[in-house]
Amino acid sequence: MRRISTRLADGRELLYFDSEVTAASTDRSTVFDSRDLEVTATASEIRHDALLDEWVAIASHRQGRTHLPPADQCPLCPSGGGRQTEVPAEDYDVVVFENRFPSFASRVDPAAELPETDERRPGLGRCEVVCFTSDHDTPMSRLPPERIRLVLDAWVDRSADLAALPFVEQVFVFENRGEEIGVTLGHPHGQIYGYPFVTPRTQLMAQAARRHRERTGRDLYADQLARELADGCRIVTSSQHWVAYVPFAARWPVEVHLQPRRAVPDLPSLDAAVRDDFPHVYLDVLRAMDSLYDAPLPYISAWHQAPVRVDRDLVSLHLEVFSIKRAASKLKFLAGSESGMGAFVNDIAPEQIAATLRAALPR
């Protein structure tokens, strides 16, 4: 893999990630965005709720982000044909470059700084789009499997640097696909949170894990995997170093959690031949996800690391892929029950998904 760092005319990073093929063949030393763009910067603030003991992102720049464009003026699309986008290469493999419309920035407004308090503070973050493919028609599930380890790769890469960064308490990967997700951006990409604080799911998830190991002096996440699989009614498929498994008490309609065989806290713990199993499996789980009814099922990917300060010995790395689709016509909306009060109610059993899926998987 060769990777390289660039500016966008604004300012923001921009990042190649070529396969050894294309760093062979390519040079991305002339290319450089020549678009006229002012200097980003963001008005971004975070609010604590003091009733829930949770941070609330406010960053109201983004409601005039790019909405639904056509194909032909996809700002993730290669420039080309005399049009300029964010990526100004004519092709790429892999690329990731900082959000134009983010949640969080590392460079705020200081017309809009504020003072740090007890319940407001500058968002002071990184958000960052990763662009899997140059191909504005090929989604993440029809990627060949070395394609998705140059994103895995990048994913890597990613974690480690924002990681580094002294305001960033939690790195978060995710893929949104599909409209019914919310997606404002046809092309196949994903993003990447900085996060100022340790989200509410991960506290969550570690206070789990710590009352599990007070009381058995066990960790939490190879025991639930050890119970998935004992039982193997709700494996999905699992190979040399991943098990992929609809979990015992799955929220969504479909749900399927990737956990590597031997824990680890993050991506960048991940060793090399965990890395080069990792396409097999996945693309395995987004085909079958794929072939349940008549179209592309609409999903979230979201990647669970460890926080970068805290609690690293309590969370482990794993991979969850949901979906909100519960039948072909119909979807799965998160009403009073689940939006009110945080209370989950699935219609579907999980070892039913889980047999509907195996039943799937590409032969």
Given for the second form:
Protein chains: 2
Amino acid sequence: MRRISTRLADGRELLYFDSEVTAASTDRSTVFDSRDLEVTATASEIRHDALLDEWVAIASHRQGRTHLPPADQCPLCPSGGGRQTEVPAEDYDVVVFENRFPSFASRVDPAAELPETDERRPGLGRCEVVCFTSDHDTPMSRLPPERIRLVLDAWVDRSADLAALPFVEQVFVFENRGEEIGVTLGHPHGQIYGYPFVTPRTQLMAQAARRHRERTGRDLYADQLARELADGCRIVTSSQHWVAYVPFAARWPVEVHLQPRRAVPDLPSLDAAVRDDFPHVYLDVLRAMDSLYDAPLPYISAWHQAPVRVDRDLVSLHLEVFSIKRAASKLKFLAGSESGMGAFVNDIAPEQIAATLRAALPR
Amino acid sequence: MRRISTRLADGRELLYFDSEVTAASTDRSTVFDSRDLEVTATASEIRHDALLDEWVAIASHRQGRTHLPPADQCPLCPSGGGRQTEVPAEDYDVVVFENRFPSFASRVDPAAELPETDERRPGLGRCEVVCFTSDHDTPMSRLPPERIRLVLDAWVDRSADLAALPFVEQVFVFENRGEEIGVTLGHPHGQIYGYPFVTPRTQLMAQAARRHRERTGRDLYADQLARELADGCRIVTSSQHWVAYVPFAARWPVEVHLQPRRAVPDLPSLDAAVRDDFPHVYLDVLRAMDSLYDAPLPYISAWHQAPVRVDRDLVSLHLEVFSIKRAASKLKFLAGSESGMGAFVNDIAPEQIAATLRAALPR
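Could you present the same protein in the form predicted in complex with another copy of the chain, rather than the form predicted on its own shown above?
Following is the full complex, with the preceding chain placed first.
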């Protein structure tokens, strides 16, 4: 893998992650972004919601962001034919760059600078876009395993870099796929958020793991994995280093967790053998999901990592992939119970969806 | 107000809440449900999610529920013209009945009965449907204040009744409005859930209020209201007994909280003057919301009440009304950050939406 860091016209960082083959044949040093690109003002702030004791980001500059452009105006495709996109190169394997419309940024608009209080702070952080392929029409689920492996290298690299930023408390690697969940760009891509706080959900996870350790002396994630392996009926697939299962108390009509057999806090802590093993399990799961309704499944794929500075012995790395699609033509909406009370009602039994996914595994 | 309890053909309870005028002219004792209605099997259970220490409901019998029927087959319209609906009467003011496809029920299918463990329990509880009007095409926001007052009477009555059930820990009164948030029946109606657990969000609220009290000796809700009144810039409207404001750390592009000036734990604790005052403030807010985009705004309206048995001095009654609509043709989706990490990113500044709503208030 070759990693080259460069800058876009407005100063944002862009990184190429090239395979050995591409690296041998492609010179990135002569390519640069010649667009006349204004620096986007980022006026994001975070506010403390006292009723829930949680931080909320207010990022009103994002309202004007690019929304479902036609494929021939895709900003994530390579540049070429006289058209300049976010990626100056004529082709690429995997590319990562700072989001032009970030929820959090390392440079905050001085005009919007606020006095820091207990209640509001500037929205410092970093938001990156990860393009999985230069091919607009090939989703993650149809990429070859070697490409997923390269994407994983990029995720690891970015997780380590963002964790090193002094204002970042947690790094979140994720992919939103499908217009049904609000994806505004069709090109296969994911995102990385470096948050200036530990997210509400990760705080809950750390709290639950801490109570479990105090009560039993054991690790919650190891216990959960052992329990799923013992039950067996919700396992979708597994390999030497990974287990994919529908969790006992799944919230979503389709929900699969991918967990390494040996607990680690985050992506950079995975050793080479575990990384090499990942693409096969992940592709099997994604392809089984895509075959559920004879249509690409809209999904959110969310890497849970331990916070950067705290509770690193409590929260273990795992990937949660879930979909709001509950039937060929029906979506699960987060309505009153979920959005109002945080109480999920799942219309599909976890054991049933696990069996359906097992039957849909590629052979 | 006249309240009459009766039974549907399959044994579910139905209650008429009639205005004085209707009560004087309508005899409900001769009307009954003559449908040949099978008792629906309810195989709902709740499962403990150890990673978050939260309960999740699994209600797989709900998959077959009625989904967007045409208006002439609406099950919430009155019966008549040879067609029998869920409401046997030929007309009604406000009617409440047990949901035919409940997430929680007081009778659980014996075939699905489970041994109670720390991890799974039968989904005991109660789910009710509240029809605000017999008129299929008049939404809550266009009903007269007297009707809202009658709906409030029904909410109070049902909150008290459900709280008295031995297996109910929390009562949640809410309305989902609009296909954009997954409403499956167009008729103006809301729902009531009696949960067999304290919901995750209410647990967080109680925890935040407890810490605030320990730290300051004061009530969190009173302090928040005082702070919003002092700031002023996010107040939408107010009356003698109610204040409507966009909260400082709003999560949603449109979000308004209605809070009584004097803190009470739940709807039954509101005294008559405060109840009488509510419809005017609520209608002002709903009508301002509907005028934002020249189209009925999809929204979730969620009554937060204290749990039935615990923390009644910590969680105060308030109504949270919010919408996922962030522009005339754009929705806010709960994608990676919100659904994966519980970290909300709001693209609209709370002060801005408050000003817009104030300008849109009916005069």
